[in-house]
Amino acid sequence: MTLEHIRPESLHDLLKAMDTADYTLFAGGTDLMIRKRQWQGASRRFEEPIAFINQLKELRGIEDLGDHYRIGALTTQEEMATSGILPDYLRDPYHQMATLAIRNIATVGGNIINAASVGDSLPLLMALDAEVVLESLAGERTLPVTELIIDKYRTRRKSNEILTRVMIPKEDFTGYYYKKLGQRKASILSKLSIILLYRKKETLEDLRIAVGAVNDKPVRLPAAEKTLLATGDLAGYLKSLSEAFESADDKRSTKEYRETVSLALIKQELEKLFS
């Protein structure tokens, strides 16, 4: 079967094509090929023509803009993991994604737009208050990652838009905790993932916590974080987090496992910070 496709030479050419027809955007394809799988066989079903975009160099690169990091949407996960520009709290989670072979082709933008419940970059980017820039022929608009993700596999990207870059505020964190649990070390599908970022001098000044792969989209509670910073009420924060969980048993693990282990790991780290 021959698939209808285009291979634009520039972002402008891509946007012109997307303004007149719906395309399935294909960059690294590591998430897309799984989503398009037909369970009875190895073939993939693509309902729309494909736009191959991995050749668009204008959508690549990592830049330090002083107060932000600018990440091109086609930057690979391995480029994030090995960047000499980015801090450890950004590199480490990307280093633990999938295998080296997959990281060399999987893209930052693809992992975001795929919006899988197990998308490992989403909790990190939500904790960092990252924003994405969506572009069409009509112009650009910027959305926080927290607003972009509606639900599992659902985003607010319009059919004529492409995610061109991610903007991540630079923060002077004192430290971080990142934990990802799955069936095996190589190419693991997350049962849960936790990112905790903090800035502590004489007192704890900033604290961000996000949990992935439990709900259909990552869980972060900014208001509860502020209350925790102000009061030190660990039990109150953990209660709020527990009430926000909406997990379910699936092939990865049970609801009880994901929620219980997430709360236990976060409680352990918070007790260290507030001791």
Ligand SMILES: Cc1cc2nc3c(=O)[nH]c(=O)nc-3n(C[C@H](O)[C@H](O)[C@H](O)COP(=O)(O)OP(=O)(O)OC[C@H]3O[C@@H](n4cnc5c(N)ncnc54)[C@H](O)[C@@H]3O)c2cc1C
Second form
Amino acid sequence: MTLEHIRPESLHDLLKAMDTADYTLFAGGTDLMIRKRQWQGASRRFEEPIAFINQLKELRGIEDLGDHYRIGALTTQEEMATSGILPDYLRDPYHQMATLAIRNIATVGGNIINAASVGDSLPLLMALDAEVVLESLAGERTLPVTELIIDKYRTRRKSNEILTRVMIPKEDFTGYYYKKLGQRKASILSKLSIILLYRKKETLEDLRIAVGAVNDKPVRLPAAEKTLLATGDLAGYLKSLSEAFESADDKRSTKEYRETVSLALIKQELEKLFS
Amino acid sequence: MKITDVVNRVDTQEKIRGAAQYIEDIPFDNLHYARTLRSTLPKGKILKVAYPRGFPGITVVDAGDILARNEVSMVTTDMPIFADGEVNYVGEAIALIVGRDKDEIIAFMKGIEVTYDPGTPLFTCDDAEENLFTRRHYSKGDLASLEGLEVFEGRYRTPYQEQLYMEKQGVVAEVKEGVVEIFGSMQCPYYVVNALKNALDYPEEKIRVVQTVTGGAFGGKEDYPSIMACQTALAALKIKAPVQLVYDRREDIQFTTKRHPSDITIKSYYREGRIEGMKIDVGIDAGPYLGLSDVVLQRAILTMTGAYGVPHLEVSGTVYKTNNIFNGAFRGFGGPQSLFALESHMSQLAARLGVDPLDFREKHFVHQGELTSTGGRFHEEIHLEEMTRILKEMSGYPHLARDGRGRLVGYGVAVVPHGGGFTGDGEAEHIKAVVKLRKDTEQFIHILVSNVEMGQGALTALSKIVASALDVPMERIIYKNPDTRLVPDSGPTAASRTTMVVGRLLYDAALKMKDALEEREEVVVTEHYHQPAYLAWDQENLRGNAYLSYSWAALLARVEVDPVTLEVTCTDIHGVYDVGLPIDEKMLLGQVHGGVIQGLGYGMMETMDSKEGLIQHNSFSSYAVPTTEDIPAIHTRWLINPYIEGPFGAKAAGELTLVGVAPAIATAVADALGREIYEIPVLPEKLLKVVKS
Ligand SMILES: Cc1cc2nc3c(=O)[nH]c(=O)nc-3n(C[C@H](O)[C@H](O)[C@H](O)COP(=O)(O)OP(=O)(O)OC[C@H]3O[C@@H](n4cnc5c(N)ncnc54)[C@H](O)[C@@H]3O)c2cc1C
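Form predicted on its own done, so how does the form predicted together with the ligand look?
Shown next: the complete complex, the earlier chain at its head.
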């Protein structure tokens, strides 16, 4: 029996359908249409029936819930980039993704579940200790983004689960540094990205660092961050980071470049913070 | 109208409105689609091709369907239409799989099994005998007499470059009443005619080639459409239905012709701050078939001394045969490789001598009346000193600000020629262009040439030349995409020759028509190309006037380099261009901007690696070309220097605008870092190695 593509009217209808068969969830489709590409004019390479989900309005929107932001999975990158609610450190990385036309359709949830090593939202969400909510007919479960992502293109999402929202704790960071490096200045996948968030009043009180597009999964070292914060030992932190890197030469860059430059950039920013 | 009138391009409206019909948009009854079965090995014998059963809608067209010759004729005939028993590169066409339904074709192709006996492929250019296609050499003076002078030697490397036209390669073949008709995106309709004549052994009357709206080409559609036309013609003859072959983007990037990678060594012998002699060795990688590569090599070696007079020379060049991708034409045609090497070398030697790079160049500039590197004479006026003066004035040279707000700032220059038209006596001996002008009874004037609009503005430029020569409004000129049944062979749309050579023939035809303009009946004027009597060329020994005329550009690039990430930003390109008389400034600015951007991509970011003969950067996401965010401020000035043989004084312009950009940027980066650079693109990854060394 071949299943039909569906376009459910409600989340509940979707979850019911997903409980009985495997569907490929299609949000903005900006990853899927490329992954399933085929000779133009022939059918795309979808093996499973598609469930279109973009019409599920309940999965869309940005809310400030006091101690955290609640982001619907279908919120677009452009809505993130231009949000009047979100702070700059959250908007900036979304603003530097893709191009306006893509950002207008690409979703927050899609970037997470796609779990590309170059997914630009992942280092940010990991640095912010964000959590995702996965829902199936059986109910909801909450998982830190760090745990959700296994490695390149692999997550702990089960096939009957949909990501409904992202919960991002609100922090009163006093500053941030975000750098995305690509083969050109815009409209390009990262060969390296760095997010550094901090709260510095009299002293440095909080510090988060994540590095994207180097390893299969963004690198964040919470324990080393704590030590750094307590001791101010930059060299020690950079050494841990360097040991955590397991990059490779590929079409976009080289292992040498990614690792050398990310360490140099982070060192430069840390020296400013600890001076 | 007058040539100085400002006009809008005649083709922009229909393109912007989406009304233009590209080959993929044109409906044909009973259209069949073709997909190419490609070799997965760089070299080997084909032992067996096993096709699946049970696909009644599918037809296979391969070497067994050859009618006369299994050759794609383009200068040489060494490339087969379909692999016959052996393959020589990854992606070589073994067969076309033809059907009505694309899904069925894909299903069929999944079931094909090709068995090979693998051979030993060659991927590098070394001097093993089986690795050589052609060698060329010329000399001047007596280099041996310079033994004992100080020398500076550098070895320069340039990469593949992909044309990346917006519209992919595509043709449709159809057979109508015994006539093979090809419709497609192309630069050279008569190249396609000639390839078909050779492949099918058909007389010209039984072949018709029609250029359809072409969405960019840059040389990529000079030779390649001939291959696709031969393949689809055989398919259409076999199935007796029209056959469409349009490549996928990745297929197009991976398996169609690229700019030749090069490896160039220059050894300069100098005395008292002046280069007295040079020994130059140029190597280019052709891939497995010669195609246009020997012609590319000739332009490369004949461009090797650039804008400079060097008394003693030994120049040699080699086309290497490998099992990498088959390379072909690309805007500049050997020039970008040579000029990157030469201009880098000039700046490096100037820096080593502690002299200003522009002053150093100026000392070596060629002048009117002097002999060229091949013993021809520079007949036209040459204003390189004046161009350099304008360049200095417009850029504030030499008082250039070094403040980059934390970034390293560098400047680089390039002063380059581009020879217009075909090399040597190619126009007179091989192309023999013919143009026609026809005035119909409704008083419209038809331009009948085989040159095409491919985005560069040929429709507008040639219409403007004819309208201005006749002093009639442009609306009275009709110039349609060429159909070889209706137009004579005015040659290929290549080598920056369309305005300069074909435009001049049309100008002459228009002057002849002028008196008959108000007559009622139809008037037809035909013009044939004749080489100016003061030019002579000996192709055997590469002696004489290598080009009809030279266009010139003097460029200055300003870059900023991030000291930590080594990312390069090119902030400004200043350029002074001598293209004779610019017949349309707006269109020429388009050429300048496009040339700068394409040259910037070549010099700064476009990376294309080949692994075991397979191109790795095969998509828009990995093969990064510049976007608007990467484009510098482009400052342009013209040096007006009318060329007597050109229409209204116009010379070649299209390629000139690209060829000097990469060396200007690369030497600017070298200047910013205080290091020498011998390879493009100047990627941060490579700069990291340069800085660390
Ligand atoms: C030109 C271009 C440029 C790009 N540039 C960037 C860039 O700079 N940075 C970057 O990070 N990415 C970039 N991308 C990738 C892409 O835009 C993002 O990954 C995007 O966020 C994916 O969202 P989507 O809604 O389009 O996902 P889709 O393609 O619809 O889905 C992606 C995957 O996620 C699954 N999925 C989607 N939504 C859910 C959900 N709610 N629950 C469970 N599973 C779900 C799908 O089944 C699929 O497996 C670019 C893409 C293009 C085409």
